[in-house]
Amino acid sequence: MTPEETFSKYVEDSYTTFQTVKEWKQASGRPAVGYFPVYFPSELAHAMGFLPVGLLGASGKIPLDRATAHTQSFVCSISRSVFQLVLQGNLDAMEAIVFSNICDVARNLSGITQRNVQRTRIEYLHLPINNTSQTAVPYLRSEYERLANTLFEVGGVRLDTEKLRESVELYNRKRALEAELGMLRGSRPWALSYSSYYSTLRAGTLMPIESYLPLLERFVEEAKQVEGKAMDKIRVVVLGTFCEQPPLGILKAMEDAGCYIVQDEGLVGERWLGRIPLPQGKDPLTALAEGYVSNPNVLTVRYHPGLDKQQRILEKAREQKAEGVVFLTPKFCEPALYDYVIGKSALDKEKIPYLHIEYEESASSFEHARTMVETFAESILFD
């Protein structure tokens, strides 16, 4: 089986059954922890023997009847589909599920899940709000310690400093390879389809890292060898896909309609952290907290008063030589819509074309989106 086939298998499995997680648990005798995006310290869970598993929704593969009965109709699709998976027992393979304060819906989803499901441990990670405060690092470190205590109660393995150091190095390698793949995608998008690129990243939220890294290394090397030929398409940056993931069909429709997606926010929480430096004698738990608090990159659901989101959007477009920006936002996602308002005013000033499309993960027809993108691409190509 090729790396691409393996990645696709894991992604398809994550929509409903999580059979690969069950097989890993049976073979290893170790527990699994599911986490709601956007950010989760996978290194910490890995060091304690857990398999960290990203919960990114069911992508329209299951009805949302039970979840809809418990939630408002105006909440995002990913929250309802993850909740539906929990209620149906599809996530029983997870000994614990962790939510965080990335938005009001994620915050409240932890509570409603805890009330309705007793068979799984539900935990909540409080991420710092003011990342410029001197207390942000020690505060987050204490939150990591609290999470480690919960995972110890669930899995029976205490956090070991040396194992955490080893896990951080593994995930540093993972993020470096994913960044390399992203740069390849930006420089030669015709050599790597977006669906292959995306499936590769998403599989990294599901697979044991020891299995994922060799396949990722092989995939990156193979992608470098692909020649391909550039087509007459516009280069676009896609924003808004940081949490709820759009159906691959809408992204394929965008490419078919005349776009190269040279950078996007899909699964950005898995790769935005970058390398966590671990000098000799450095406490890895503190280093992990510093990596989150001090990260200079913009993450939509993370407030940092020292970062200018408008400027960063313009920088992204310039770095990638983008001819346009597409705001692809989930319905009812307030953080994404806030960023759209912030971003479009900056793009207007710089006269950079942009397009706004809303989606739900359960969408199955993309003709309207395709028509919008075709018109957008043609207006740039023939301007």
Contents of the next structure:
Amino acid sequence: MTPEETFSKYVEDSYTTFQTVKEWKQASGRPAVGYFPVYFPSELAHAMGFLPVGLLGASGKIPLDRATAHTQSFVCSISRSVFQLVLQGNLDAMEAIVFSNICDVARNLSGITQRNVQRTRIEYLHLPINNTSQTAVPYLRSEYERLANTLFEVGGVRLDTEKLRESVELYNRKRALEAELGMLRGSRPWALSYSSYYSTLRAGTLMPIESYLPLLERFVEEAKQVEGKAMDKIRVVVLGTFCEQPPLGILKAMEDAGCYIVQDEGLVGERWLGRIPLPQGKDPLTALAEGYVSNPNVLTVRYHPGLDKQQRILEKAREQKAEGVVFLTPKFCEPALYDYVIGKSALDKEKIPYLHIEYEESASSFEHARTMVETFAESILFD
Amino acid sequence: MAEAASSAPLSFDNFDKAKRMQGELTKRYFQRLLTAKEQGRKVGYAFVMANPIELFNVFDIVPLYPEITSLNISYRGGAPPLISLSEEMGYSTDACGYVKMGVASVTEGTSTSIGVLPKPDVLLLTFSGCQIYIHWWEQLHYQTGAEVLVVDVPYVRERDGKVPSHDVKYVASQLEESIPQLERVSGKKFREEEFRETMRLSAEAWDLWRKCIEMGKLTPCPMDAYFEAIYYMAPITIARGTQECVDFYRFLLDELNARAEHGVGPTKKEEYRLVYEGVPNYPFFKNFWGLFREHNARGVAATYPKVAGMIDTDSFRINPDRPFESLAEYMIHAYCNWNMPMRTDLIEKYVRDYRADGVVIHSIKSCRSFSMGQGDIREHLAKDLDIPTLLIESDHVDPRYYSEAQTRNRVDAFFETLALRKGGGGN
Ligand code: SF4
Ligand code: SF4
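Mind pulling up the form predicted in complex with the partner chain next to the form predicted on its own we just looked at?
Every chain and every other molecule in the complex is listed next, the one we just looked at coming first.
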């Protein structure tokens, strides 16, 4: 199997069955922890013997009938499809599921999930919002200790500092390679289609890191070798896909309609920490907490009083030499909808063209999006 | 307790003066707010849920609660122009109506049905209970340039309501850290004595308010603990920490006692006792209330009046001797900052303790903080506990989402079910 085939196999499996997780558990005798986006300190779970598994929705593969009775019609699809997976027992392979404070929908989802599961342990992590406070890092460290305690209760293994150090280094390596791949999309987007880029990243939320890293290394090396030449397409930055997964068809339609997606927020929580510095003698749990709190990159679901989101969007567009920005936001996702207005007003001032498209993870017809993007691309190309 | 004897009816008006008093208090508050800038005062924007307004009191910063200004504007029919203005600015029809009205209200040249609102000097971001608050304040920051003061309040995540000690410490430290910023914004020094005094007054008002709402346990219930409580809950938010607030709740408590003594209440008699969950429908408030009132139903307990603080649950007590910690505990225990199983348990407890006949869930499209998962609450109450539960959907500010005819049908059908349960044949 090529790395790409392996990645696709994992991604397909993660829509509903999680067979790969069950097999891993059987072979290793170890537990799994599912996590809802956007960010989760996977290295912590890994150090305690868990397989961290990204729960990213069912991408339209199942009906949402049972979830609909418990949730409202005006909430995003990922929250409903993850809940349906819970109700159907598809997530029974997870000993624990962790949510965090990304929005009220995910927050309330954690509670109704708790009320509707029998054995699975539900945990909710509070990631600090007040990054200017002196207390934010010690606070997050305490939260991570609390999480470690839950994972200990579930999995029976205590957090070991040395093991955590090793895990952080493994995940640093993963993030570095993924960043390389991201940069490749910026410099030679024709060398790597969005869908293979995406499934590579998504497989990273599912596979045991020990088997993922060598395949990722191979994949990055091979991607770098791909020749090919630039076509007459516009370079766009895509914002808004940080949580609910857009159907790949919509991104493909965008590429076909004349765009190079040179940067985007797909699975951003997996990548945005970058490298966590771990000098000798540094407590790795504190380093992990600092990594989150002091990260200078913008994340829609983390408020940072010291960061200028508008400035960042403009910088991002300039750095990527983007000719336009596409706000691709999940239907009913308020965080994305508010950031759209913040971003839009900055782009308006600088006269950078942008387009807003809404999606649901289950969508299967992309004609409308294609037409919108075509018109958008043409207006830029022929301007 | 006997119902009012029909031979010598006592007018309900004689027992309905607290609402007028609340109206006057609110009017004075709005006057102070709308003239704040002329009088050289600073204006701080704050949220209803879990605001440490006692700190604003010390610095003489006048609070503006965009939720309260928005609900007042909606109540007076003024929401649609603000909502359209925000939608022209790029806000989605799926975004919270309060946020949309809030951003439209501070847009240059906008006048609302309650006047031109002063711009913020500081945006106090205590987002307990609602993460949309963060986005709202962020918008206002970009729109007005006002600085944001963040107090990060973690969610109550354990099912049994236990709060880790690091949470309380974290919130309390941030409150202490906010003092220099408030001193700078207001140009005034922090005076500890004044802080303790406002905290003392705050504690007194909370105690009285608790006694008032717990009167819902009486049969018949002397008030509507949802529709009337919405008037009564205003002072604890806008005037907390002042003598005026304490006086209001003392008056209210006396009035409710008098109602109980004379057997009068907000409906002719009490046929049904209901528990309410969710935010009301402000543009059609009286009409909506009427749908229940005409069935002689009284709200005996409700979750919404607890958004300002879970006063009836022993989860916090304001203490002038532990000012920062006790404020932190109060901020953590806002209704929507409680996890869903706790919210569900609380409603179940209300049904039991207040001997209710059923539960009404008003699910509003704007507010996922309240609404997401209300279906699960209904499933549990109706299916697991066999409590008659009605779930209706509309909005708290956007009149586009309310259809009286449809709602009336649902409500009437609900009362038929209740009547059958009670062994009657409908009314
Ligand atoms: S898609 Fe948006 S609304 Fe839905 S869970 Fe994610 S962040 Fe929350
Ligand atoms: S989402 Fe709900 S709690 Fe938050 S501001 Fe809107 S109405 Fe208020």
